[in-house]
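As a starting point, one isolated chain is supplied in structure tokens, in the form predicted alone.
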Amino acid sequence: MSAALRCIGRWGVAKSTLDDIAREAGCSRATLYRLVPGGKAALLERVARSEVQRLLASLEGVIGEAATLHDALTGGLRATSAFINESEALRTVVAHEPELVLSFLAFDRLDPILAASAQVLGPYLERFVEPSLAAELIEWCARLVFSYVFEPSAFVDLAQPDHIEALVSAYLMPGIEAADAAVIRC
């Protein structure tokens, strides 16, 4: 997985090949390949799986040490913004191939993440709000991450701790306690 990372965050996924990823590894062809029956794609869709689960370890700790709603919301879009300018070849796809990326989030391809992300991630809000609104809000800002990742905004850079806490405490906080106020009525 690590020399599949190295490889594709210096050349790219199209220019990365099963011999230079073994050969980055340490090991033959022959053995990456009963190591990952499949080939190229499955190696891919390993590592993107493996990707997933590391994001979501690193933001159950984040998530779950939280005091609060609102540091429990900035801490995990500031880890998430910190571990994809973090992984050299994510920024590499995003940059140079986005449509390897955008095939992963478009349409049904989207929903095994964002179900993944509320299942892992939603009991950790539920101390804070409604557990239906727990699993929504994950995802919500699952897709507010999707979106300033792969659409850049002039006024929002999460790479910027003070626009995150911008966009929670005027956006995320105001409409989640709208939402919960809401799901506490019906």
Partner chain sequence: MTGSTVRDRILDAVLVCVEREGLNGLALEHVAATAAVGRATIYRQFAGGRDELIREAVRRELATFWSGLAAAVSHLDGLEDRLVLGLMIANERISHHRLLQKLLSSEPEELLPTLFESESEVNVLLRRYLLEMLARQPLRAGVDPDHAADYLARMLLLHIGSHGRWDLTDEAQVRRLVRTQFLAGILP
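Just the form predicted alone so far, so send over the form predicted together with the partner chain.
Next up is only this chain, free of partner chains and other molecules.
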């Protein structure tokens, strides 16, 4: 897996071959096939899934320790942006082949990631809002991250903390107030 990430960071997804990845991992192509039947597509899917899990796990702490809902959302978005920035593989994909991720997660293929995010992170927002709104909020943020990262906007760059602050204050917080659910503390 980490060999695959290193290859993607260096050459991108399209140009990384199973041979490259096997060489990088110091194993044979046959071993790679035995470990991941289904070839490159299956390997990529596994790598993507484990990266999403790693991101969600790192966000648990950030969101869990936030004192207010506002802090939880800005902190979570900031940490997500940092996570992407620190991953050479993700940086390469965002810079050179964003359409690959857009295709990979098009239409209802985004739904499993939304569901996983809400399941893992939703409970941490239940200190502030009722559970169904907590899950809605996590999904909302996950969608925005997906959109702003892979389809750059002239208005919002998640790498800039003040852009995140503005997005949360101008769009997310009013939306939460409008949801008129019990916001305990924000």
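Residue numbers count along the first chain shown, from 1. Each form is matched to the other, and the largest set of C-alpha atoms that superpose within 1.5 Å is called the rigid core. Computed from a predicted model, the values in this text were never measured in an experiment.
Once both forms are overlaid on the rigid core, the distance between the two CA positions of Ala79 between these two forms is under 2 angstroms. Shown in the overlay between these two forms, fitted on the rigid core, is a CA shift at Ala115 smaller than 2 Å. With a cut-off of 2 Å and the rigid core superposed, Val101 has a Cα displacement that falls short of the cut-off between these two forms.
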